[in-house]
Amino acid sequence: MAAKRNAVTTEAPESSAPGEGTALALDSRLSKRVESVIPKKRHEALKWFGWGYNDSQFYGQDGIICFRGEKYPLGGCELPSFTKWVEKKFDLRVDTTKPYPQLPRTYPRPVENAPFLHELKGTTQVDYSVEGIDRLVRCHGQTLNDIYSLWHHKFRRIPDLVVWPRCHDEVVQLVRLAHKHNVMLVPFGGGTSVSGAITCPQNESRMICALDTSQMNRLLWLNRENLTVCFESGIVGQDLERVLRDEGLTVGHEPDSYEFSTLGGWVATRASGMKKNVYGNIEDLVVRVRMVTPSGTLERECSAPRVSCGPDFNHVILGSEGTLGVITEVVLKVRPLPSVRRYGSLAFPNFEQGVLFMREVARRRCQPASVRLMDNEQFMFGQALKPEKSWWSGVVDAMKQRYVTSWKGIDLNQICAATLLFEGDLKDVQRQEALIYEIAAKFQGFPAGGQNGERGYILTFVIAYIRDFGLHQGIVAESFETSVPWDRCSLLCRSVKQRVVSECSKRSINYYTISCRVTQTYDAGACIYFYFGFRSTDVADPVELFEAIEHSARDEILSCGGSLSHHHGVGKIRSHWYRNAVTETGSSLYSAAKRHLDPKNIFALGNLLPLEEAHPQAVASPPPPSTSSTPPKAKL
C-alpha cells in the first residue's frame, strides 16, 4: 500500500522520554528522521477536495466506473459491474461530464494576533505558514459534511496561521506562547478524522494556529531487549511499519486510514486496527505518552509493563480529541514480524450463521489476526467491485455460483462472507486454519478461497475513494460504527437497517443503500459498521438529510445497547450524546480536567462535549491576550 521506500536519516535527538536514553539494550542513541510518503506540502501528494492519493480515484469513461492509481490492486481496471450495481441502486447514469472542484481563488481573512507573531517569529525557529492552501487543508478531517463544504466553499472559518514543531521542545514553546497570547491551537496530524474532532471551529473569534505535527516523526529509540519504541507523534502508519520492518519488527496496528492517519490521531481517538486480535487496540499497544498542555507536560515516569499508581493518565491522554493539549512522543509495544502471513475466505448462507460463528470463534479466544463479516449487501457490493474477467474466468465464476447455489443450496440473496488473515509461525497459521474452518462448518460455512480474502482485505483501503465518487456523481454516502455486547449483535444490525430504511421511506427516497458488517471480535461484544448512502441529485441539502437520518441511526444504535463509538471517537458530531454515555458525573469529571489542564480553554475544539458545557467559564468571558508567562512545566 505504501508508496516508493524512502530514505531514512539520523541524527541527534533533541528529546526523549525520561531514562531510556541510558537503557543497554538500546540499538542506537541516535534518532531516526523519516522521509514520508507524505510531503511538508500536503496538497502536493493528497487530494485537497477529497481522501488520499492525488493520483488515485474512481472515474468515469465511456459510461463504465474505472479506476485510477498505481498504488492499490484496482489501479487501471474497468469495472462494469460495479457500474451496472450503481445504475441499478441508484437509478443513474455515470456522467462523465461533470467536473471535480476548483480551489477558490480567494481564502478567508486570517484573523491575527500581532504579540504572537511577533513572539513567534522572534524567540522561535518553528517554521510557519499564511498561505491560504495550506490553510484550507488543514481546517477539515473527512466527514461528508467536511468534503461537502470544501467543494462549494462553505468554510467561513479555517486556520489563521500553520505552524509545523520539529520536537516536543518546539511544542512546549509553542504551547506557552499561544497560552500567554490566548490565541486557539488545532493539533493537526493526518487529517482523517471522520467524526468532526478537527474541523476547524466556525465561531472561533481569537486567531487560530493549526500546529501541524508531520514533521515531528522521528524513531527516538528502539529497544530490543524489552520490544519496544520511541516514535514521535507525528508519524504516518504506513512510514512507521516501514522503518520498523526494517529492523524485522511491526507495531501491528493498522486501522483502515493507516495510510494516512498518525500515532498521535490513533493516540488522541482510541484508534482499533484491522489486526487488533494478535497485536491488541491502541491502548493495549501504548506503554508510555507525552502530553504538552498549558500546565505543563503530563506523562508518566516509569516505563513498566504495568504499575499501580492510581488513575492511569495515560488514559487521560487516550481518547482526549486534541481538546487537553498535544501528544508528542509515544512508547509502544513492537513484534518480531510474523513469518507467514495467509488469507482466507468463508461463506455462510445467511447473516445470522456467520455471526453465530463470529461469536463462537470469539468465545474459544481462536481469532486469527483479522475476521470480518459482511452482511449480503456489502458482499454483492464486493463482487460488483471486481475487475472484468477473461471468457474463462467467467465460466469458472459461473461454475462456483453453481456449485453454491444447486448442492449446497444457498441463496445468493441471502449469502454472506467472511475475510480472514492469518499471521504467525508456519506451524500456529496452520494450526489456527484448521480450527477456524472446523468451527464454520458447524454453522454451514465454507472456505471461499485466499484470493477472495485479500481482495476483501485490500479493498478496505479504497473504500473511501468510493465516497469522494459517489459525491461527484450525486450520491452522498458515509460509514458510522458502534460496538455492542453478543447477545444484542443481530438485534441491532437489524434494527438499525429498519430504522433507516423506514427513514428514507418517510423522506420519499427511495434509492440508498444500507449495509453492516461485523469488523472486530471480542469476549464479551463485536464492532459493527455500517455503510449508508442515498442519490440525493434531487435534494436541496443533502448533507443536512444524511445527519438527519444518520443521527436517527444513532439513536436506534444506542436504543439497542450499543455504544457512542468503537474507534471513531466522539468528536462533534457525537457530542450530543456525550454525557449520557459517561453520566453527568464522568462529564463533570472530564470538565474539571480540562478547565485545570487548559484554563484559558486554548484547545477550544469543541468535541466531547459542546463547547459552552466542557469549559463554561471560558465561553462566558473570554479572557484577553495575557502578557503573563504560562506556568512552569511540572510533571502531573
Second form
Protein chains: 2
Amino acid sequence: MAAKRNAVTTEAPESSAPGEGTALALDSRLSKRVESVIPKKRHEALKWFGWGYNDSQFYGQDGIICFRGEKYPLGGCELPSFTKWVEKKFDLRVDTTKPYPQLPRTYPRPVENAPFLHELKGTTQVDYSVEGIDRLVRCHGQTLNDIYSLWHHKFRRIPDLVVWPRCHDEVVQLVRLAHKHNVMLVPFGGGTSVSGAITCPQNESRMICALDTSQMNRLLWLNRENLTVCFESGIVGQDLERVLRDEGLTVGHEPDSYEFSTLGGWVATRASGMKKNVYGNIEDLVVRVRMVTPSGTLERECSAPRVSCGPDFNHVILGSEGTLGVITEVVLKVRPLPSVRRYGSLAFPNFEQGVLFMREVARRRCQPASVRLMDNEQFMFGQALKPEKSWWSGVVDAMKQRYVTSWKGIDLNQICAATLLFEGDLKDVQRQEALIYEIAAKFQGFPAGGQNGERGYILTFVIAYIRDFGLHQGIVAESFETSVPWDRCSLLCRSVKQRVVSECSKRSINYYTISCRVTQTYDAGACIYFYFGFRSTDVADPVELFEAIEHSARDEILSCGGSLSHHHGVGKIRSHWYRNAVTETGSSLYSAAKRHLDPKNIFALGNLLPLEEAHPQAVASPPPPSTSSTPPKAKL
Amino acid sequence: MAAKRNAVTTEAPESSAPGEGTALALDSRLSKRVESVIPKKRHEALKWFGWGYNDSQFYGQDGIICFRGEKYPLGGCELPSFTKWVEKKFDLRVDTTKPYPQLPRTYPRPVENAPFLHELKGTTQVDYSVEGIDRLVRCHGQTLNDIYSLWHHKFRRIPDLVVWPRCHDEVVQLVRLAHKHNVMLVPFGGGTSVSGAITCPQNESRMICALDTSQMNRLLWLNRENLTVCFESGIVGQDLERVLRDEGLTVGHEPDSYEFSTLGGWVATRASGMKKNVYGNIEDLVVRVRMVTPSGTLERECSAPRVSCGPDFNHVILGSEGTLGVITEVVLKVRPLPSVRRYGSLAFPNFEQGVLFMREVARRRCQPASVRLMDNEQFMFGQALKPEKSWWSGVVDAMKQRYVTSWKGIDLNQICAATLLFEGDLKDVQRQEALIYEIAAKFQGFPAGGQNGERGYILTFVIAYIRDFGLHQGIVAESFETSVPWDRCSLLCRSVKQRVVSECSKRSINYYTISCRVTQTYDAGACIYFYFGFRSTDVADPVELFEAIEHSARDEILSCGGSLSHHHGVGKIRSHWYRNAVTETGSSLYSAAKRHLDPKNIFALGNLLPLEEAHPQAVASPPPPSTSSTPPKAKL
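For comparison with the form predicted alone, would you give the structure of this protein in the form predicted together with a further copy of the same chain?
Next comes the full complex, and the chain you just saw is listed first.
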C-alpha cells in the first residue's frame, strides 16, 4: 500500500490552517464512533429470514391482516381494507396460523484457508466469527430468490468467515491478506441489495470471507464552512441522519432502504434518494471517496468541489458493486436542516395526465424535494393500506372519495395520484406549492390533501415488509425499476404492464398485481418503479416463474428505450444484459480495470459480468462439478 | 468494430415509436451539416500565430493601443487608459512599429508511412492534406509555450498529415487504419487547449496524423419532448448555439473559448461554462457520448437520464484528453432560451468581503447564471480597458468613481467587484436580483450598475487577444486556474499571489501583474482564475522563466488544498503532478485503461502521464537521440 500524504482522514489538520479561522468550522470534537441501531450481531435486531426489524411484521389475526412494530406509525393497526384487497386480488383467505420459517439446524461446512486464518489471528486485531448464524445472515441480499432460498434452506455456499474491521487501515490489512492467500472477500454493508450483488457465488471453491463494515461507522470530521462531512462507509442511513440532525444538518439521501443500508453500499450501487431533487443522488453528494483494492487505495487527492484531472475515477468506484474493492471512507456534502417540511398530494383523472404533469414540472425544473406519481393500481393499493381506526381514515376519506368521484366527475378506476414533499424556507415552500398546484391544474390535477401525501411517504418504509408476508401467504412479489427518456415514459409503463399481463396469461397465472409509479424526474427523463406479484400456491417453482416473467419485463423495458437500472444496480440478476448496455468495448474496459485492480479476483462476486467472463484466468480452482456457474437469471 | 444495434445516431427512428406522438417532438428535418464560421482551411479565418480571428487584434497606433475586429463591441476603439496602464505597469512604451511574425519558409519534413497512406487513399473517401501550413496550424494549442514556439519557428515535430473525416464511420475507418499501420493520431477540434494537450510530442518517430473533426459538425437530431440534441463532436460552440437559437433553444455551455472550441474538445477536457449555474458543466450536459478507440466504440446503450449500470464510463471519456480515442457524437441536454437576460455588478470594499458574499450565495444556492468576483488588480485592469469615447465611459464613470470613493468612504486600492448575469423568466430574474443584492448588502457590497456587469462579460472574449499583443510588446502572460474548498479560498488567493511576488523578486522581475478572480461557485468550494504576466524584454528565455514561476504557483496551489485543474485539464504542462493528484493506484488504473483501449498507443499525446510512463511497452521505436522526452514543464 503506497503511503498517502493526503488521505481523506488527514483533512482535519489541513483545514486548521492558521489565519483562516477554520478552527470553529471544523468540528473535530464530533469525531466519534456512532452507536448504531443495528448491533454487531445483526440478527439480534434484524430478521434472519427477511426484511427489517425482528419486531416489525405483517401478520394475520382472526382473519385480518395486522402490522406490529412500534417504530412505524402503522404499528399495532388492523388492516381490514388491505385484507379485503389481498383476498380479492389473489382469491385466497389470509392464513393466520401458518408459522414463519425456522433457522436451519446445520450450516454448510466452511472452507478453510489455514494460512490466511493463521495470519489474520497472528498479525491483525480484526474481530471475526465462524458461527453459522453470523455467516448465514451475510450470504445474501433481499431479492425474492435470496429470501426464498433462506426460507427453504437452499443456500449451499455461504461465507466461511465474517470479519469486522474497525477502520480503513484494518481493511487495508484484510485486503492484503486475502490477496496474498487467495481468499474471496464480500464487502457487506446493510445487506439490502436487491440485485443479487452480495449473494455468494454458489460455485466459489476458495474460502469466502464476508467483510462486514458495520464497525466502521465513525463520523471522522465535519466542516461547517465547506458543508462537508467525512464518514466511514459502514454507517447506516438512519444513524448518519440522526447524528447530523443533532448538528442541525442533513445529507438528505433517503433511498427506501435507508433505515438499514449503508453509505458504502450507496456508493457501490449508485443509489438514488427520494429527495434527490434538493440533495442530489449519491454521485452528486460524494465529494471524495476511498476504495481499498488489492492494487492500492484509489482516491482523489484533494477535496476541491469540481476538477478536470483526467478520467474521474470516483465514477469507477461508484457502481463498482463490490467487485473492485472495499469503500472505506466518504466525504459527503451536507445541508442545513430545512426549516419547513410540508406534504401534499394531487389527484389526476388518469395516469397519462399525471405523466404530462410530471414532465412539465421537470421541464420547468421546479420539482419539490420529492414528487411521485402512482398509477391507479398503486393508488388503490395505498387506499387499501389505511388502517380501520386512525387519524388518517374514516369519514374524511369517504368525503374525499365522494368529492373526487362525483363533483369532479372522475372515474375511480382511472384516477391516479401524486404525493409531494416540500422542504425549505417557508417562503420557498409556499412559492413551490403555488407553482406545483398551478401546473397540476393545467393537467386536470387537483389537490388531494397533505395527509394523503404524508401517508404515502410514511408507508414507504412499511411497504418493504409486505413482500415477506406475501411469501408467507403464498404470494411472490418484488419490485423492479428503470429510467427512460420522457418521450417513452407512458409507452414504457403501458407496454411493460401489458407484457406482464400477457406473460401471466401464457402461464395460466390468473391472480396477480402489476403496477407502476414515476418516482424520480430529470431534465431528460424519469425513473419508473414497478411492483409485480402473483399467487404462487399452485406453482412448483414460484421464484423461477417470477424471474422468467421479470426477465421478459426487462426485455420489454429495454426495447422501449429504458435502462437496465436506475438505482438498484446490475448485480447478478441483470448481468445478462450488462454487456449490451455498455457495449462490448465498455464491458471489456470493465474487465481490464477489474484485472488491473484485482488481479487474483478476490472480489469475485460475479456482478455486472458473470464471473468467468470478467476474469477468465483468475478462477482459483475448478468449481465443484455439481454446480452450475450460471447466475440466477442469465439462464432464463 | 462490433456492429451496433443501437448507436447514438439511430435514436431518431426509435423515438418515432407509433402511438407516442413523437413525430413532432423529434425534428429530424433539422439534421444537417452546419455552415461553420471556421473554414476547413482554418488559417484563412484564424491566426496561424496566435488567438482568434485574423481580422481581430490589439495593435499600437500613434502610441495608443487600439483594437480592431468588427465581431467585438471593442472593435475600432482606441484605448488610452489601457495604454497608460500597460506603460505604467510594465515601465515601457507601446511599440507601434514592430511587425507580427512571419510564416516559416519551410516546414519539417514529414514522416511517411507509405502503407497507411496507400490504404487511406485506396479504401476510404477521407479528405487529407500534406501541406505545410495545414500541418503547422494543427501542431499546437494556445499555451504561451505553443505561441512562443510558433513565433520563433521552433516546432521540430508537427503532424505529417491532416485528415478530415466527415462522420463517425470515417473515424472508425481511420482509427482502424492507424492502429493497423501504427500511425499516431491527434484528435484536433478547435485548437484552443491551454494545457499542451494537443501539442505534438516532439519525440514521436512514427507518422503523426492530425484528425481534424471540423467537418463532423452536423446536428443529427433534436428531440423537443426530451429536450435533447445530438451533434457531431466537431461543431464549434458559437455554431452550435446559433443553430439552436433559431429553434428557440440553447445548450448554454459557454467556456471563454466557445467561439472556437468544439463539443468534442469540451468533453475531452471536462470543460466548464460561464453559465454553469443554470446549465451545468459539460458532465452535467452530456446524456450520451461515443468515443472511437482502437478496441471499439465506447458508448452507453440507452439515453435514459440516469442509470446505475456499473462504473460510468462516460466519466472515462470525459477528461480523456485525446489519449484514449476520438469523440464523435454527443447527446446533450438543451433548454428553452430564457426570456430575460439581465446584467448587474457589485462593488465590495475588499476581496475578502467579496469571497464571503460568494460563499453565502453558494450556501443558499441562489447563484444567478453567472457570478464572478474580481480582485482589485483585475478590477483596475477592467476599468483601464474602457475605450475613450463610447457608450460605456466618460462622465458616468467619473460620477460612479466619486460615488464609490467618497460617499461610501471606500479605498479604491482595496475595492473589488463582482459581475452578474441573470437568465430566466422576468419574475425569476427579479426575485434572484432582489435576493443577490440583499445578500451583498450584508457583506458591505452595493450595486455598481448593469453596464459594468455587461462590459465585464463582453470583455471576456476580447481579453483572450491581449496575450499575443503582450508577447509582441515583450510581455509574457498567461492564465492558470484551480478549484478549492471554501475554507481555503481566500488563503489560496493570497498565498499564490504572494508566492508569485516572491518568485518574481527572487528572479529580479520588477514589472509584472498578478491578479485573480473567483469565476465559479459550488456547494463545497469555488474555481479561482489567476492572470500572471511580466515584462520579459531583459530575459533570455521568457517562456522557461514563466513556466518556472507558474510551476511554483501550482505547488503553492496544491499545498493550499487547491486542485490540479478546475477545467483546463492536465495535458502535458501539469502531468508532473497527475500521479499524486489521483494516487499511484489511480494513475496505474489510467494506464491499464489506456493499454486496453489503445494497445499500440496510437493516441500518443502523452497527456496526464508522460508518454513513457503511461505506455512503456508501446513506444514504437526509440526517439531520435537529439530530443528530450520530458514534457514542457515536468523538467522544472
